[in-house]
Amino acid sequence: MTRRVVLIGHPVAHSFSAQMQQAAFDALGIDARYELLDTPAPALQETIEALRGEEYLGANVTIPHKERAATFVDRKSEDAAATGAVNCITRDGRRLVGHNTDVDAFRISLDTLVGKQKMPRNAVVLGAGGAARAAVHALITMGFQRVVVFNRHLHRAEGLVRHFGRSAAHMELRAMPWHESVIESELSRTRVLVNATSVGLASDESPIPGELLPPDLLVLDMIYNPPETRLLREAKAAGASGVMNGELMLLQQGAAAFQLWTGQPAPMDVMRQKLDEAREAGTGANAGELA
């Protein structure tokens, strides 16, 4: 029986995950098919329930469903429970297990971006959805001392801060209103800027004006397509000490998901090559947030 793995999100039509994961299955001779499943919010619970069938190995979950998906699984991994967001689902018999492979993928990406420099201790995060939750949890557990979250709707950022209240008790985690003067002030006192919004995904826009960006920032944009967003271009122009898109995160979270579904180490070289080919072909437009 050919097993199925699906990407659940809205939209999903041009995600890079399909090419990357199918290449991995084929390389290891695993009889599985990776499918894109565009799922509007009203159909999410029914779609996740269907994963209990024996034909499924599991699923990826992407925007905008990572937080709601966490409410429909039977149990959650440590990172999924800590973030309240699920980006990967596996089956344990008829039970569904939710995982969050974004967290470790973010840690690896930030370590790579920082390189041999000393790891900073202050960060600004733009966004308050599932991707932002993975980033904030990683920053907390990496020993950051001050993290400020901005979101267009302040109540969502405040909800994120409340969610992490206990685990962030040792440090300063704050939600602040989305005002340019406030963002500029916070950026002047930080080293790391994380874009966990979808702004820049479907158009050449940046979540914040380039003139707010100070020099020497380390900027991690979770969007992987386009490979250089306007935010990253303007950060480089402002003198950023390092910039990175979300492609390494995509690769790392996808490799971790592959191992969870199959019990086998992911063929990283094959997955990386397929990502390179997809990027060069220009596919995946409008679907460049993780998964």
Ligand code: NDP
Given for the second form:
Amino acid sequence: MTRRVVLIGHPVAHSFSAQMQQAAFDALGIDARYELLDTPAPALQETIEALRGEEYLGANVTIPHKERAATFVDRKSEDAAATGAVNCITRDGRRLVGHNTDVDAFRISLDTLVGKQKMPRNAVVLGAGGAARAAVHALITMGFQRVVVFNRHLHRAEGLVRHFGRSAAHMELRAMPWHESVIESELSRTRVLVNATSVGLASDESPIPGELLPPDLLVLDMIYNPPETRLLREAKAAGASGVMNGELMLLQQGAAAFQLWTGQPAPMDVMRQKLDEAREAGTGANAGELA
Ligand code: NDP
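The block above covers the form predicted alone; next, return the form predicted in complex with the named molecule.
Now the full complex is given, and it begins with the chain already shown.
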């Protein structure tokens, strides 16, 4: 029986996961198919329930469903429980297990971006969805001392801060309103800026005006398609000391998910090469649908 793995999200057309994961299954001779499943919010629960069937190895979950997906699984890994967000689902018999492979993937990406410099202790995170939760959990556990979360809808950032109340008790984790002057003032006292919003994914927009960006920032934009968002371009122009898109994070979270579904180490070189090809072709699986 050909096994199925699905990417559950809305939209999913921008995603490179299908090319990357299918190449990995094929390289290891695993009889499995990776499919994009565009899933509007009302269909989420039913779609996740269907994963209990024997034909499924599991699923990935992406925008905007990572937090709600966490409520529909039977059990959660430590990182999924800590973040309250699930980006990967495996099946244990008919029981569904939720994982969060974004956390380690974010950690590896930030480590790579910072390189040999000393790891900074202050960060600004834009966004308060599932991806922001992974970033904040990673920052807390990496020893950051002050993390400020800005979100268009403040209440969601406040919910995130409440969620991490206990694990962030030893440091300062704050939600702040999305006002340019407040963002500018926070950025002037931070080294690390993380974009965990989806702004820049479907259009050449930046979540914040370039004038707010001080020099010497380290900017990690979780978006990988397009490879250079307006935020990254403007950060470079402002004199950023380092910028990184979400491609390494995509590769790392995907490799960890592959291992969870198959029990085998992911063929990283094959996956990396597929990502290179997808980037060079400038396409997601169904390019154009998002444009
Ligand atoms: P969610 O849908 O859960 O959250 C989206 C976030 O973007 C929210 O904070 C939302 O704010 C914000 N947002 C959306 N539109 C706007 C806007 N016009 N102005 C300001 N803020 C806006 O998505 P995820 O958290 O799952 O993903 C966020 C991004 O991170 C996506 O681009 C995703 O592709 C990327 N990502 C990349 C990964 C990788 O491996 N590279 C892994 C995970 C995510 P509000 O709450 O106010 O609506």
